[in-house]
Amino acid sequence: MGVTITPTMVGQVVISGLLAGALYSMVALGLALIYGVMRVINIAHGTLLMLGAYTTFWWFRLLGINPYLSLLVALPLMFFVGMLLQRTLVARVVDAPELSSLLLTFGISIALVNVAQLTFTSDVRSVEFLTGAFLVGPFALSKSRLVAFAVAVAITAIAFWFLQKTKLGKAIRATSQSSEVAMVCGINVHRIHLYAFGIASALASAGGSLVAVMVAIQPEMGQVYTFKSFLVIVLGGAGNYPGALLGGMLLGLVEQLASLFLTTQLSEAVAYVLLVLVLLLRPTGLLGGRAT
């Protein structure tokens, strides 16, 4: 016999599918800003953010300190890590046709993830912190999860606020709607690109540091959120920001149904349907792409 699906259940996935979509749209967020800003496709976001997770584990497993504090030690590292990366190697593909970048990023990722293995092993590690669950009424709240969402939330926000407030951010959107016409306006294109590709690695790394303490954590971790960015990116339109946002609740909410109403590997290839069918019935996106 089948199992019977009841409210409770769906109220519950559609909680969890929230908690996840949080994380989601922020990690994509910077998915979106390198290619919005530089048109370059970063095959290596998830890396980054797997740079992130290992940040907060030995931020951990060292000094004892609580893993969330680590954000204040990962961000600012990996904005810098970021910037070297955009200096020394993105910058010569940012003009160039999309496979240079994909190629360029995928040869990073392959890099990062070897020089992750040989420093760190290829075991798996996970950070034994704020497990458990808040009951409320009928429904489980995970402790870490929800603390995920609740920083998820913040920093996405905080960049919004920034992309949209400031004169930095101002910038970054007026050179990704026309590098061009930025330049003639008196912005410096090649340093926005700098921060824009600093900050989307700082956003991943907080994914990373946030992933840390929900799941166990190896060196080829990443490949699957950058899956799941890019996926984000193609749901809410290609270098849309508030796209993103949009996106990743989607893919949370939508992965958690099927997890509820399908087996387990039929659950796991939904989101590859669900990237082919946008990619057929509406390819720019549910809002389109290239919107500040």
Contents of the next structure:
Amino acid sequence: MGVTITPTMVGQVVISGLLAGALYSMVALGLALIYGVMRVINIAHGTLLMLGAYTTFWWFRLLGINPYLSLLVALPLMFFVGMLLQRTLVARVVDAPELSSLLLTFGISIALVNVAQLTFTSDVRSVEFLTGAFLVGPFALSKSRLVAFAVAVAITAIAFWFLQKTKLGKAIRATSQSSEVAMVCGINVHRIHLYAFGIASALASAGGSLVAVMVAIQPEMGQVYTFKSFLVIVLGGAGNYPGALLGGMLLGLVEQLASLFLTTQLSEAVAYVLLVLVLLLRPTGLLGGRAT
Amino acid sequence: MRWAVLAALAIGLLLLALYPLVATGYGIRFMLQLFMWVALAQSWNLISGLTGYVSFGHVAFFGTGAYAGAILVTTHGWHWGPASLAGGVAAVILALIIGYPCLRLKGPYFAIAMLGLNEVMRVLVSYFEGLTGGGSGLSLPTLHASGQIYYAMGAAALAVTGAAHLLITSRVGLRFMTIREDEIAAEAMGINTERYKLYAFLLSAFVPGVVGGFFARDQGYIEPISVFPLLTTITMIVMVLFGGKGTIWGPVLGAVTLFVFQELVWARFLYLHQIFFGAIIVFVVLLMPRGILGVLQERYRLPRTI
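Switch from the form predicted on its own to the form predicted in complex with the partner chain and give that structure.
Full complex below, order starting with the chain above.
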């Protein structure tokens, strides 16, 4: 390639990687939560992220208020949308073979993406806010990415505090350790499923609101996040919540590192190669999970 | 009864074989596409209907076959027939690369790996411009071969339906279906599940590759978005689920019904059409898991292997 790589470039890559990684971690935590408590991979996870991004876009377009404030609306809204999906559709396939839940959430995703195509059109939208970067020494820190990082870290920290300290959080963790034992202990597992899906949708939508300020918004933007979130939980070990944090950071770093050596076009394929390599070499994830 | 069915099939095939003698150009193209959808749906059925491992990216094999076939035709001067078969081989090689790591594991790994595969193939095809023409696509030399492609597509649909029949009524097919019903029990019975999942997957990748080669020849021009659309995968899945997954005739029934419907009604309403597809998937999974054929089987006491 003939590109000389300087320490500054490596530093920049590490910073950008961590900034992107925090966002991946937060979104993937949602997917991990649903998988943990129900053994369901939600193919519509990225679609919920897309809906969050559109919420922020319309908030900014119609009201003209700071797009980050839309989180206050998008999060509770998508929490209820998630609970509604769980209550009406997903709950029926929780105990069915995996094929059913994969296909069901795939169907939900197709329907929602195309409802978005119809109502929002397939025009590419963007939120023009907080452009530019801070210059810190030799490094450039994009303002929108820095804010996204801070918000993602805060939301992830709250989610972990909730899982560790609150009674409901403990019930969620108990359910993901063993549904049967949790039930014997008097935990209403169906309610836990409902909350888990709601929280997961809120986390996905938070991701959507944050990326809305950084990337192009269009109805099909979600699929790549479903894929990357899954990669993150594979990296961290399926069903391992702290693993999702590590996995997200790792994915951010690897993607940025790859962009040093490869053209942007090819670096899109890096996540994929990473998934195949991990499945080949260490299918239980880096921290060890419960993959069989 | 058995003879009556066979006779009806033979007459049907004969009529289809003679059809090009009386058909208009539109009629031939309509049937040719119908055959293509039967072949694609039936192929998806081999992996996902029989073993229960969902492939969300089967169009990747179609696109790989289309590009391999088109490249052999344009730069190496091959006839489109062998070139399309080579496209099938290329698709099988791709399936081996993806299937080996992902099918060793149980669970959703395979489904997600397939979800990303299509995107990666599109990126790769766009990147290697020297070979594939990149985003500006690849034009094949002009050739009027609709009649021949009609028979080629028909043969592909027939071959994969025949393969489904052979599998479903054989021990190998029983092993596939045992994996679907209970993989751990299958292992306990001594079935090498890793190997059989891979067999099913390789089988299911071959015909989409071949059909992709035919499609490229028929269209005369391909580009990344025309041979790697997510919609093609969605359509395959909907056809199989609607007709009845894991059966011999379900995919045929689903492909014929939905393709005719699509041509007559939906072509003008793309997004509504896809919302409808999403709704069919949700509906079938929740309320009619064995598809139309399953409902008919229960109502009219049809044979188990149909």
